[in-house]
Amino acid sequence: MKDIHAVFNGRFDSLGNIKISPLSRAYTFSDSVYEVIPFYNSNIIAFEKHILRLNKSCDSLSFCADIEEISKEITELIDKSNLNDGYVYYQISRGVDPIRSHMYEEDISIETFGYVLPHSFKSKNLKVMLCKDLRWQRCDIKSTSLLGNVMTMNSAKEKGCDEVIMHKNNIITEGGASNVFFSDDDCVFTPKLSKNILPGITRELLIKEITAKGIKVKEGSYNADDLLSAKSIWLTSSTKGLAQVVEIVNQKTNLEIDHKLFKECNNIFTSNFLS
């Protein structure tokens, strides 16, 4: 951790030297939000969209964060790292309580923390598990309250899976750390945004680019059985890009690996953002 560039409350240091109070509300209540900002060939991918989403998350929890200063810290982290490909994890907490209390003090100071890591954006094939969505009802906020995701992801890991596809009352929501897409031979489908789904940046970029190329995209309400007839399923995120699902361990599928529509979407995304 000594070689990992980080920043805490505006002070740059190595990650191993940063210490956070046990009374930080990020620790005691997950009273915090975060962003993962990718960069490729030293170019930050959709930086303004990530900052806008971070700001919206802060507004949802009534955080008074200096987004302009935070933006500078994120770019400086990338510059200091001397990495070509990687991502910044950046977290904003309400601050440190004088003593643990559900009702926070109005005058505590916002706490900020971030670090940068190298990352390979090579597309991966995933084995996934279909599971119930255990999470709270405001998944549209990019909060660090991820216990439901952690529980389902590690349950899937025990079965040899890389990810999950979650459903609430049999309606597909999203992956454990991703958005869900699937296709037949002619159309791409993805769950429409709601409070149960994080508005993914990669999701937004992909829909915009493939629609511009004439590929039909339908956003709607889809149940788990809709995956039975899918020719291709993939998950998207800032670090996954487009990751193809090759197997759902607890549901039969008839997937075609490297199906033509997935390959076309992946090529469009890669040529626009990873080249």
Contents of the next structure:
Amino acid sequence: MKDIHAVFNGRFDSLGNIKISPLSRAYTFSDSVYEVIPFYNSNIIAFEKHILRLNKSCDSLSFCADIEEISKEITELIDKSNLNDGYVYYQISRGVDPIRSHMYEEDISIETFGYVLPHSFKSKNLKVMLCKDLRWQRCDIKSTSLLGNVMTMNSAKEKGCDEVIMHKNNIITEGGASNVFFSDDDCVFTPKLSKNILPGITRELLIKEITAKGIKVKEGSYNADDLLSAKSIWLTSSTKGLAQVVEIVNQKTNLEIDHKLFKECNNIFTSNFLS
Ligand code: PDD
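Having seen the form predicted on its own, please provide the structure of the form predicted in complex with N-(5'-phosphopyridoxyl)-D-alanine.
What follows is the entire complex, opening with the chain shown before.
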């Protein structure tokens, strides 16, 4: 931890030296938002989109953050790390309470924290578990309140899985830390944006690039039967890129491993952002 470059309230230090107050609302209430910002070959992938989403998350919770300063800190962290491939985790919380209280004081100052890690963007095959979406009703905000995700992902881990695919009222929402795509032989499908899913940046980039190459994409409401009859399924995120699902535990599927539409989409994404 000593060697991990980090920044806390504007001060650069190694991660191990950073101390937070137990009265930080990040700690007591998860009253915080975050971004995971990938970079490859020293280029930040979709930086403006990440900053815009961070700003939106702050607005949703009425955090008054200096986004310009934060953008500078993120690029400085990457510069200081001397890494070619990796990601920055950056978190903004409402700040530290004088004493724990659900209702915050108006004059509280926001608390910011980030670090940079090396990461390999090699695409992985995943075993996943289908599960009920236990989360709150504002999953479109990139908040650190992730207990629903943590609970389902750890029960999936006990079954030897790498990820989950969640459903709410029988409608597929998203992965535990990713968005879901699936395909038949000629069309790609993905759950439409709503308050039940995070508007993933990898999702957005992929839809734009594959549509431009003439691949049909439908955004809609899909159920578990739609997913289980798919020829290919994959999850997307800033750290996973596109990761193919090869097994859904305890479910019969029609999956064709390395299906042509998955391969085509993965090649388009890789050649645009990871080469
Ligand atoms: N998570 N949905 C959820 C619930 C997520 O946590 C993430 C990403 C995504 C994909 O979003 P994007 O393509 O913008 O990374 C969708 C990050 C990587 C994380 O929490 O580590």
